[in-house]
Amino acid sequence: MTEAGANLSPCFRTAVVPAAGMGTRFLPATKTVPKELLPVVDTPGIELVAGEAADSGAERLVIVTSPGKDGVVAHFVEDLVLESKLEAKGKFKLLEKVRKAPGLLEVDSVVQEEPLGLGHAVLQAERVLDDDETAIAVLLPDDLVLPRGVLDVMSRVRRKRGGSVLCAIDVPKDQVSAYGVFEVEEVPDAVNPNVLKVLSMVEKPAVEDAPSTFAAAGRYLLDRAIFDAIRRIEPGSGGELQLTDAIALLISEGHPVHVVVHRGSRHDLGNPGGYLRAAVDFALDSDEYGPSLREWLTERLGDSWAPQLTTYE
């Protein structure tokens, strides 16, 4: 998945991760533990997303939190007491894991005081950007896009074509109503057939009304013009400012918007079913856990397996 042009430095320095949600689909677990810190095997989902941003050249991570969710940011702060204890006990592999998140990139946070939509959450990051930053990356922590690298392609597309670049996945037609869906057209001079021009976006359309099967996948490379657009859109249901509405406004005003269609896998950490699939997928790829898990799953799902029912008299 490439676009013409050499590998250059990214066209963004700051990656924004909206993490202000309550995680209600994971209650009661998220009563005390933020959803973003739930481990995918042994690594919190937000650390995986931060690692993706760092791999793509981001220098700073801005986490948009809500009141009371300080633990999400604390995960990226050094814990010198814990580190010294692990070092004293010779637990160097664990020490390396503990030190990984604080060493990924600079982390800042802003607070979204009220849950007023994804567009509103993204708008909160404007206040901490440097004046010379012309674009930001937005990574939704519920989405794991694998393998990594789509942000690199998106950077190359923006550098060549300007404007904003989004990530899309091709979903089964009967599932389009769960997504924001793109109306697209081919780019005649594109070397990469997975680069398409966006004509419009439709939020959760009926199957018969969907303009395509290309759906938003939680990765956005947005021109700084997005902030002004968010301020100019009208609130939708529940008084929320939707990012898709702001992008649609930019498109209507001639702002170029493209998508890169990601042909790898995507896991939705925002619901327990997707979270479990991600954990199994990551565990199977692990040298530490993969072999024994694969053996257990084969036995568990084999023809010889039957549920073991225990009755208590």
Ligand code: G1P
Contents of the next structure:
Amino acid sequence: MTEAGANLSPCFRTAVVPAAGMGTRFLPATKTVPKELLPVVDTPGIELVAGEAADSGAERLVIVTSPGKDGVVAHFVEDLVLESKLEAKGKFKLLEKVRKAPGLLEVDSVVQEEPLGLGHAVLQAERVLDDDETAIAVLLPDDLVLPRGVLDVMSRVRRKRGGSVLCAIDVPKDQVSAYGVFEVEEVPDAVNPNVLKVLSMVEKPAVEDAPSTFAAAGRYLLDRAIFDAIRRIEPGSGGELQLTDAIALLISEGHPVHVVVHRGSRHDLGNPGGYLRAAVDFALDSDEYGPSLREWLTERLGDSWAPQLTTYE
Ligand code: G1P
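Same protein, different condition: the form predicted alone was shown, now please give the form predicted together with the named molecule.
Whole complex next, starting from this chain.
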């Protein structure tokens, strides 16, 4: 159980995972394999994110895909043939792993026909929501936020302060241009200094224009008003409909927005460098792979590492 108390009901039933991107930073691997299915040790990144959503009380995952990316959704469908083969061979540990994703939560998908931006991707989920859903969680599968549990804290903040709640990380100043960045102030009656009120938000600002070093870290708890706001914004950074701009519009109209500052770690699975760190981090923590990886890394990083080619004359 997290600090927030996972036994409290969450403020959302549906978690939206935008997975329509082309994964160009991962070419050539992503020529045929969606980047969301690249394994962090043995588990696709999107399964880790789906597990986080389920742990925080989500009942349904809505995956936003693009044409041709059906494999991402297929990962969450039972494969009875594979399961019975594993069962017949007595491979129960693998069977448990294979059954995990389909058993996590109900999965739906919607297609984003054109790559018009994160805001546009989130907007596609509106059509599958039930009328009584007043908020959604959005989890970007590029972001692994560890330890898990920030969505629980965000639910608590929405319950107390209303509106929408986002997760922020404090990034080095020279990296702000890769993120949505918050202008924040302390909450007057704050009991927790890591909950801040958001005054404005700007997508990928130049370093000199950034209002702070608090950046959006791929976890959003958004009031349903976000959909109407997305419909009212114009294309922004990169010529795309930005979720950040829709949130900024809501703030300008008086909608309360807060951030929970995450002080743990976060991996960016969206580029090979961040992905490798995540894989090493997870592997070092694994009982199965950790000990031998640690041993090999120590040797690999040691001064006596000098692989030689065998010659023959
Ligand atoms: C997206 C969001 C940005 C956020 C980032 C977190 O950007 O637009 O506001 O800070 O994710 O990873 P992207 O990395 O998709 O360009």
